[in-house]
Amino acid sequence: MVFQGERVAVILAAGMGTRMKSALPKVLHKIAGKPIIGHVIDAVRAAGVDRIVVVTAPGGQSVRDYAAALGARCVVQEAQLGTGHAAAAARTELAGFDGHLVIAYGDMPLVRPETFAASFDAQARTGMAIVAFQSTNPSYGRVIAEQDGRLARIVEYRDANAEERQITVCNAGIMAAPASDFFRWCAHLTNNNSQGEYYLTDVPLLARRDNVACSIVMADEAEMLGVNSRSELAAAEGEMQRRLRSAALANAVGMQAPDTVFLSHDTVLESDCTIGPYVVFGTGVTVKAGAEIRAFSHLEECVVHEGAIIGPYARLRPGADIGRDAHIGNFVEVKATKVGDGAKANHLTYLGDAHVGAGANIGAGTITCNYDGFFKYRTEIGAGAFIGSNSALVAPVTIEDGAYIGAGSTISGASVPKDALCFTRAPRKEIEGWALEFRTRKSAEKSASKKGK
């Protein structure tokens, strides 16, 4: 079967990643909450790629599992014999494919879709294309151009002479070509070089022998950062955060101190919401227009609706759904709970596996006791209910609309009826002079103990 007119990406992800010093494969380390290779897959898809093949090492089952879950096909490079050998490993998986191919790298999370798209466009004009960038970093291969701007050759830095090493146009490794031609050229690669490897960078020379010219697509150096160590992982995170913050600001999100805010790849911040300093967004967060997230709050897998105020020092865990104009204040934690419009929990409260009705007030120190060590249970708090400070609501329990819970109560069992007052305080008791007698007795005991020593 021949597939025509399609685009395919071959993502090389067979590197060992030893400099990461981690049991986790390097391409599964996360940038902005998503594995590195996930960013690469997203980018090539956004560039119009129809099919994706990921090349992995024999021990890369976790990489294969992740890539397959995203709809990619996977092949194994049985031996680490260079980038050209790795790319050629996709040949069998793409047998009969007659479209266009781009080579990408699973450890380069910052390459933009526009760069991949530009490489396809350039390849359509000349027959082949590579991506390059300006840099003086000695670890990169140098791109030697013809007078007309097309590629003459690529030379690895370790194989370059002194003059070639002065060139600042560097090879990114990304390459676009007709798939059938590419695999034919790969079959003629040799390992006659200082590393004894099959270089992908030799493919343009083989194309040139077939009178196929190679375009050079220039991109920003920041896009080309490959992650091979913890420091490079941190650098990639920093660049991704810069992009995400810039996009949020351009979308009219208010940020008092943007450099202190950490976003996830899928954070949705609507225009006119306000984000305070040192706020951290885990994955799956949506903040609606007009909401305010105050300083030092942490949010993940939750929704904050229009006009709500969160924090400072609040934590919204997965399943938190905060209604319009609701207030979640300092040191309040919310998990798997819907908080109704205009409801308030302003201090020192835990709301878990619960529903809080519109306009309800949750006093400081309130806890929904949702777990018995084996199972989770729900707490239902009705609209307009008032929960007094330092209350423990032992689930499963229902506080009906408009009911009041007296401060310091522990409520369990039957529902508290609508508009009722319920409290469980012990009767007050006073013993005259008890405190004075206690202090006197204990002081005497302490003095006697010291003399005995």
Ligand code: UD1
The other form holds:
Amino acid sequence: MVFQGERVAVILAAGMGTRMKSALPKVLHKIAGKPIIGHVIDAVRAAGVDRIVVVTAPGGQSVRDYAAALGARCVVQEAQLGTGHAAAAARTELAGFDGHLVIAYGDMPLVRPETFAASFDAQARTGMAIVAFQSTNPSYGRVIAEQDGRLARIVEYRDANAEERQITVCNAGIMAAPASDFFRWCAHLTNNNSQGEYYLTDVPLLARRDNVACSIVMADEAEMLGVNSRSELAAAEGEMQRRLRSAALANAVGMQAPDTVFLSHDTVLESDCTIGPYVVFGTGVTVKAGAEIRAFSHLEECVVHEGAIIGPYARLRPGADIGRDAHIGNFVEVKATKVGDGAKANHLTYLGDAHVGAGANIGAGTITCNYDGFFKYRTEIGAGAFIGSNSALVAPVTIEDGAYIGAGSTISGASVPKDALCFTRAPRKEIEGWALEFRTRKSAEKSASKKGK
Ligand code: UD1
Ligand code: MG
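Next, give the form predicted in complex with the ligand, keeping in mind that what was shown is the form predicted on its own.
What follows is the whole complex; the chain from before opens it.
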């Protein structure tokens, strides 16, 4: 069913998050490279929400800064008096708003857009909706249904009697309702319960008094994991990784050992690229079709073009742009460097703040010396240039197209002209018989000193 009308999400994020034992607010901890609350904001947006209000604690300035940067409005819940009280804190911000609202929790990063959308759709049919899932975990409120499948009420586990505690349909915390009615109901909530809190879960009871029925939308328990501790953070990360890996496999990405590959929320792996075991993707990576990332490589903020081969054991840092069919081999680090099509840096090299022309060959142990302790400088390596092994290119420096640098050189100063040979090696010296004479003299000295002892 297509739902018409403006949609708003109120995201509750004023909880203390004390069990994380962290200076960073709980909802700013990252899952797949994105803060937990960022996942929630993106999911509600994908469900058609155009306005977002985040309810924060007085000390939650960094949460407000982050949410505001994503276009959300923020309000402060002065004291944490319960989920119903938190939702009501959004009232002033939404004064005069006549559309539909969904309540989401800022610490549930795994809820899918489809689940928020289903709650809006069910709400449009019956007046109100909650999301529920199957679980026996005693930390969740129990959902008591009417004969017709609609909601009778939600009871918190600690307030429930023995029979109610047997129920395995649990409250997710997601609730959709018409905004103006919702805030009117919230204003009538009381805190007459075991925790002395204003429960969001009592809102459907108040709605019933106005003859508004509440649907129950069933969702998967895996979506409902809330993050309260480091182990739940790790569990949520694990679930998100499983999702990202299956999405990649479904998109025809080749992965020999998907469980060992770590992805970011924004990793772009084009169809028919191949990712070896134990590869880690930070944020901002694109791997184009036909490229291969071999085992134990680490990539962030970079692009790997068609047919390129990276690793094993390569490190691509921000600004690495690896051209078509280029090779970046073991123990090669690339930062802020464009490597041209077909160029090769196969062993033990650092390329930083550089440009490597198409087809150039960078020998083992080449280092671009890009930093003098104060400023960074650029290295230009022309197309088809050949850099001999163990060369130090002291930036700023240019090696023109087709030039040849002798192994073991330190190149600084003026450009090396096109197609020239340049090397800075010390001249070779040879002393015939020196080694034999040296060995003979030293072993004689040694046996003399042993006898003397
Ligand atoms: C709530 C539900 C419970 C449900 C469970 C699902 C109520 C009364 N209970 O319980 O039925 O099964 O979630 O996870 O709603 N928050 C505020 N301000 C407050 C209190 C909470 O912003 O004053 C925020 C928290 O930051 C969190 C969310 O609301 O994001 C849920 O709060 P929490 O204390 O975890 O609720 P539960 O007791 O788990
Ligand atoms: Mg909770």
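Positions refer to the first chain, counted from 1. We call the rigid core the largest set of C-alpha positions that still match within 1.5 Å between the two forms. Quantities reported herein were computed from a predicted structural model and do not represent experimental measurements.
Comparing the chain between the two forms, one rigid part rotates relative to the other; which of Ser62, Glu270, Arg425, Ser389 lies at the hinge?
Between the two rigid parts, the hinge is at Arg425.
Looking at the two forms, how many whole degrees does the smaller rigid part turn against the larger between the two forms?
Rotation of the smaller segment between the two forms is 17 degrees.
Shift in Å of the Glu430 Cα between the two forms [rigid core superposition]
On core superposition, this C-alpha lies 4.1 Å from its counterpart.
State the core-superposed CA shift for Lys446 between the two forms, in Å to one decimal.
It moves 9.5 Å at the C-alpha.
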